[in-house]
Structures are given as C-alpha cells and as structure tokens.
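Below, in structure tokens: the form predicted alone, a single chain.
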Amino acid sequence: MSKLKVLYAVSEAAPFIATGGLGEVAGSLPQALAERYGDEIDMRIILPLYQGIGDRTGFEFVGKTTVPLAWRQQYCGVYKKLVNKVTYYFIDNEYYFKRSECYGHFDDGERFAFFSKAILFILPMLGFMPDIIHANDWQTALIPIYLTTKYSSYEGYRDIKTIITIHNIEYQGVFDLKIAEDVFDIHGKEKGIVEFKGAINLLKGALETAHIISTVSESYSREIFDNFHAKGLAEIIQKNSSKIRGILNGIDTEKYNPENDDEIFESYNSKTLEKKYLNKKNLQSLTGLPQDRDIPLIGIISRLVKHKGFDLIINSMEEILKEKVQFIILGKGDRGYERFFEYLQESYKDKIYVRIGFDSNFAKKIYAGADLFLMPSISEPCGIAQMIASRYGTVPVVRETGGLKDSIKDASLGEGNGFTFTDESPEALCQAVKRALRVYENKEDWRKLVKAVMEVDFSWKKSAEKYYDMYSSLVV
C-alpha cells in the first residue's frame, strides 16, 4: 500500500518562524505524525520564505517558475529542507515576503493569495501530488477555493482532498468585494463562494469548499455553532455541520521539558519538586519580589486583550490582592490594560511585577517559577499556555471554554489538574483563585497536585492518532 501523501499548508511554522500558537502547532503536529506513522504517511509542510527566516543552512533550491495571479505574473522560487522525517518547502518571492513582519501589511490579501496560488501551481515541480492538502486559517483558505474554481478538472488535481483548520475563527480574511477579480483572481459566479455580508470572506469560502473543517479542540467545534464564538459565521458553520471535527492540540513535550530546559534556573521533574522552588526563589529575586516560599506566586503570560479575560482580572484584582499572594504578568496588547497593570505595580510593589512586551526566555522562567497560572479567557479555541504551565508543574486556573475546558479539570474535590470556573464574572474568577490558594496552604496536598499536573500527557500522541484517522477517512 502506498503512503498517504499530505501537504500541510501554513503561513508560519516552527522551528523556522512562529509568531504564536499556529506556528507552534505547525512545527510539532506534522513531526508527531511523521514520527508515529512514518511508514504510512508522507508528511510535508509548505510556508512562505520570510525575511525573518534568517538561518537558511541546508536549504536546497528546488526550482523557479512564474505564477499567474489575475493580471500579474509573479516570480516564485522554491526551496526545501528535511527536518527529522518531514520535508519543509519554502515559497520565495521577495516582493511579498521580504518584510520585517509576517502579517499586518496593507496587501496581506494579495500576499497570501499569491502564496495559495503558488502552492497549487508548483505541485508538478515538487514531484509530489498530495492526496490531501491541509490548509490553516484564512491565509491558506484560498487553496480549497482555487481547487474548486480553477483546478477541479485538471489531471492530478481532481482527486486532491482538502481540510481547513480553524485555529481562531476571529480572523477570517475579510476584504472589499471590489477587489475579487483584481487581487484574488475570482470572477463571475466564483464570487458567490467567497461573498458574505457584502464582502469577501476567505474563511467562509474555505468552509464551503473544503472536504473537512477541523477545529483545535472538541469544545470549540461545538461553540462555533453560536454567533458569539463564530464571530458572525454561525450560519455557515451550521450549513456545513457534517464536515466539522474537533481535535485538541498538543504541545512539543521535548521543547517544553523542565528536566532539560536550559532557559530556566534549575532543571527538575515531578520527582524533584524541591528544585522547582529554586526556580521560584530566583524568579522572585529577578523581579524584585520578596523571596518567600510560602507566598503563592501567580503567573500570567498573555496578549492583553479583552477576549483573554482581562476585564475579569481587572475587576477581581482588588479582592485577590487581599490574600497573601504575588503576581508576575508578561504580555502586551491594549494600552488601557497595559496602563492598568503598570499602575497596579506602582501601588503594590511587593506583590506585583509587570513586564510589558513578550520575552520567550522570561516566559519560560515564569512557567517554571510560578505556583499558579491564570488564564480566564472569554474565548479560547485551544490554548497551549495552560498545557505548557502544566508541563512545568504550575497549576492552571482557567475559565471553562474551548480547549481550556477540554484540557483542565477542576481539582477542588480531589482528582483534577487545575482549578476551573464557568461564569463570565469576576466573582467566579475570585472563587476559583481562592480555592486554589486554600489547597496551596496544605503543602502535602499541593505537592500531590503539582505532581499530578506535571504527569498529564499533553503530547501530540493522542491527537496525532485522531489526525491520522481523519486523513485516512478522506482517501478510503
């Protein structure tokens, strides 16, 4: 039996470039699939060759061509590199991708239209005609659309199946309908596929044309049937309900491993938890907080935006700060939230340390040194921060939504791996934190909980099995 051929199309992928969870997933899921099913699956990834991919050691030039996009004829170079058992392809076009940031440009629609078109155009050059193209978010949503509108009758293309994974439905690729032909090369009746509420909506088009729609947790796959979570696309989700699957993300448990992590103060595991305290002590010293083992230290690592639950945090801080507690907050986002936490730090210098920005090295130190990790999201498709925190024995406190609900179970009554609450209210958040603090007061109970939290398996093992089954279901 020949191998199942899968091309994973994505706008970013670790270890080459990652701006968030999408890049983390793209860097670890295909590797997990190749590792576990290497004899049955040929897993390859394709992404843009951004300026930010500085180290190009071992890149092999595959070839070059000219890709048509509406009236344009654009250069397309192709490079590849083998990492472990996965082949990575890179689409080169300096006009589109030689920029300081991956996203946020005025012509992002055109940039990723080119990327999607180029992927389909170069398949013969690669000598790799996939059984499945797995697209991710709006940046590659045009792949199932173009396959349906432009390539469905082409030899070698007509049997390709497509999957679109929604990592966050909030980002949909919405553009003015007037540029459908000029920028996206979408004409006539084809516009009906992408048109939604008087505009182009690329994600909507992918939901209509892909063979499977997947989300990054089981709960999120159910939540997006209502408009609050679907951000206006509920009617399209409902129309395509038979296509929808939910599979919880995992994390790279080697990258996030306190036993051999050289970015933390002291390495440790679930059997050497005394060394975790040394991380806490050094973190308190680094941030100027009082070095006190008995004060529970709460970490927050997040974008400071509304849907991450920061209104709940702000409206509960006064009550929580009455407790014997410390906070370390790392993140950036809405300036109003940034100012609030800066003000709070000035008022509670012995209880709060705030760093505005993002620093992956400092984040690791928080994961290792904090006792609790607060993540009260209003909406969270999956979330990996709660899984990383768990890996380091830092007990999550989360709101039950999306992947947080699927990954963290309340430990208040015994078995569990964190503390959860349901209501979208400061009072519910306070109660969850206080339940955690009461358990913390009993050192033996806390040690047992930390050990249990560290030993939860958040690797890709179970999820990779589900992805493999999903892929297989498309080619029977």
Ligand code: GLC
Second form
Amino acid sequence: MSKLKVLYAVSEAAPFIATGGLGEVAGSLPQALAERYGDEIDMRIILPLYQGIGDRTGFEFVGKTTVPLAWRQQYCGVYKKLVNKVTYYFIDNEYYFKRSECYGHFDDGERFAFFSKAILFILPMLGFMPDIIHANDWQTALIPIYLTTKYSSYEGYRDIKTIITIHNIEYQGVFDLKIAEDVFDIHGKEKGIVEFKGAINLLKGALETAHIISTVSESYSREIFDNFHAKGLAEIIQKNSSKIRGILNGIDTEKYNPENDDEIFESYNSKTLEKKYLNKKNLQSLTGLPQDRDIPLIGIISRLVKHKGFDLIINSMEEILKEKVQFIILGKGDRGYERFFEYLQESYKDKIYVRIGFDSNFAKKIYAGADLFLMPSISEPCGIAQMIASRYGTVPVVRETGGLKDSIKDASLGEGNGFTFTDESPEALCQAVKRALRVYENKEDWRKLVKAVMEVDFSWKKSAEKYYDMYSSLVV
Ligand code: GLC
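Show the other one: the form predicted together with alpha-D-glucopyranose (GLC), since we just had the form predicted alone.
Following is the full complex, with the preceding chain placed first.
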C-alpha cells in the first residue's frame, strides 16, 4: 500500500518559528503523526521563510519559480529540511516575508494569499502531490477555496482532499470586498464563497469549501455553534455541521519534561516532588518574594487580554489576597491590565511579582516553581499552558470552557486534576481558588493531587490516533 501523503500548511511552526499555540501545535502534531504512523503516512509541512527564521543550517534549495497572483508575478523560492521524519518546506519571497514580525502588516491578506497560492502552484515542483492538504486558520484558508475555484478541473489536483483546522475562530481574515479581484484573484460568482456580511471572510470561504472542519477540542467544536463563541460565524458552522470534528491538542512531552529540562532550577518527576519545592524556593528568591514553603504560589502566564479572563482575575484579586498566597504573573498585552498588575505589585510587594513581557525561560521556571496555575479564560479553543503546568505538577485552576473543560476535571469530589468553575464571575473564580487553597493546607492530600496531575498523559498519542482516523476517513 502506498503511503498517505499529507501536506500540513501553516503560517508558523516550531522549532523554526512560533509566536503562539499554533506554532507549537504545528511543531509537534506532524512530528507525532510521523513518529507513530511513519509507515502509513508521508507527513510534510510547509510554511513561509520569514526573516525570523535565522538559523538556516541544513536548508536545501529545492527550486524557484514565478507564482501568479491576480496581475502579479511573484518570485517563489523553495527550501526544505528534514526534522526527524517530517520534511519541512519553506516558501521564500523576501518582499513578503523579510520583515521583523510574522503578522500585523497592512498587506497580510496579500502575503498569505501569495503563500496559499504558491503552495498549490509549486506542488509539481516538489514532486509531492498530496492526498490531503491540512490547512490551519485564515492564513491558509485560501487553499481549499482556490482548490474549488481554480483547480477543480486540473489533473492531480482534482482529488486532493482538504481539512481546515480552526485554532481560534476570532481570527477570520476579513478584508474589503473591493480587493477580491485585485488581491485574492477571486472573481464573479466565486465571490459568493468568500463573501460574508458585506466583506471578504477567508475563514468562511474555507468552512464552505473544505471537506472537513476540525477544531482543537471537542467542547470548542460544540461551542462554535453559538454566535458568542463563533464570533459571527455560527450560521456557517451550523450549515456545515456534518463536517465538524473536535480533537484536543497534545503537547510535546519531551520539550516540556521536568525530568530533563535545563531551564528549571532542579529536575524532578512525580516521585521526587521534594525537588519541585527547590524550584519554588529558587523562584521565590529570584522574584524577591518571601521564601516560604507553606505559602501557596499561584502562577499566571498569559497574554493580558480580555478573553483570557483578566476581568475576572482583577475583580477577585482583593478577595484572594486576603489569603496566605503569592502570585507570579508573566505576560503582556492590554496596557490597562499591565498597569493594574504593576500597581498591585507596588501595594503588595511581598505577595505579588509581575513581569511584563514574554520570556520562555522564566515561564518554565514558573511552571516548575508554582503550586497553582490560574487560567480562567472566557473562551479557549484548546489552551496549552494548563497542560504544560500539569506536566510540571502545578495544579491548574481553570474556567470550564473549550479545551480547558476537556483537559481539566475538578478534584474537589475525589478524582480530578485541577479545580474548575463555570460561571463567568469573580465569585466563582474566588471559590475555585479557595477550594484549591483548602486542599493545599493538607500536605498529604496536596501531594497526592500533584502526583495525579503530573501523571495525566497530555502527549499527542491519543490525539494523533484521532487525526490518523480523520485522514483515513477522507481517502477511502
Ligand atoms: C490558539 C487558541 C488556543 C489553542 C492554540 C493551538 O492559540 O487560542 O486555545 O491552544 O490555538 O491550537
């Protein structure tokens, strides 16, 4: 039997470039699939060659061509590199990708239209005609759209099946209808596919044209049937309901492994929890907080934005700070939240340490050194931090939404791996934190809980199986 050929198209992927969860997933899911199903699947991945990809050791030049995009003729170079069993392809065009940031440019629509078009255009040059193209988020949404509108009668392309994975439905790729022809090369009747509420909506076009729509947790795959979660796209989701699947993300359990992590102070596992305490002690000392083993330390690592639940946090801080606790907060985002925490730190120097910014090394130290990890998102397609925290034995306190609901079960009533609450209210958050603090007071119960939390398997193993089944279902 010949191998199933899958091309995973994505706008970022670790270890080369990752600005968030998408890049982490793209860096680990294809790897997990290739590792486990290497005999059945030929898994390859394709992304833009950004300026931020500095280390190009081992990159092999595949070829170059000129890609048509509406009236444009754009240079397109292709490089590749094999990482373990996965071939990574890189699309090179300095005009579009030699910029200091991956996203946030005035011409992002054009940049990712080029990227999507280039992927389809260069397939013959790669000598790799995939059975499935797995697109991710709006940046690659044009792939199923172009396959339907431009390539449906082309030999070799006709049978390609497509999946669009929604990592976060908030980002839809919305543009002015006026640029449909000029930038996206979409004309006449084709416009109906991408048009939504008077604008171009690329994600909508992909939902209509892809063979399968998947999202990153089962709960989120149900939540997006309502408009609050679907950010306006609920009717399109409902219309395409038979195509929808939800598969929870995993994490790279080697990259996040307290037993073998030189970024933390002391290695440990669920049997050597004493050493986790040394991480706490060192973290307290690093941040100038009182070094006291018995004060529960709560970590927050997040973008400081509303949908991560920061209004709930802000409105419950005063109440939680009446307890014997310490907080370490790492993140950046809305200036208002940043100021609030900076101000709070001034008033509670011995209880709160705040660092505004992203710092993956410091993040690891928090994952390892904190006792509790707070993540009360208003909406969360999957969420990765709660799984990383668990891997380091830091007990998550989460709001039951999306992937948080699917990965963390409340431990108050016996079995469980964290503390959860449902209501979008500061009171509900406070209660969940206080329940955690009461368990913390009993050393033996806490130790048992931490051990249980660490032993939950958040690797890609189970989910890779589900992706494999999903891929297989498309090619029977
Ligand atoms: C997005 C989502 C997040 C998810 C990640 C990876 O960043 O907001 O919940 O974990 O994608 O799928």
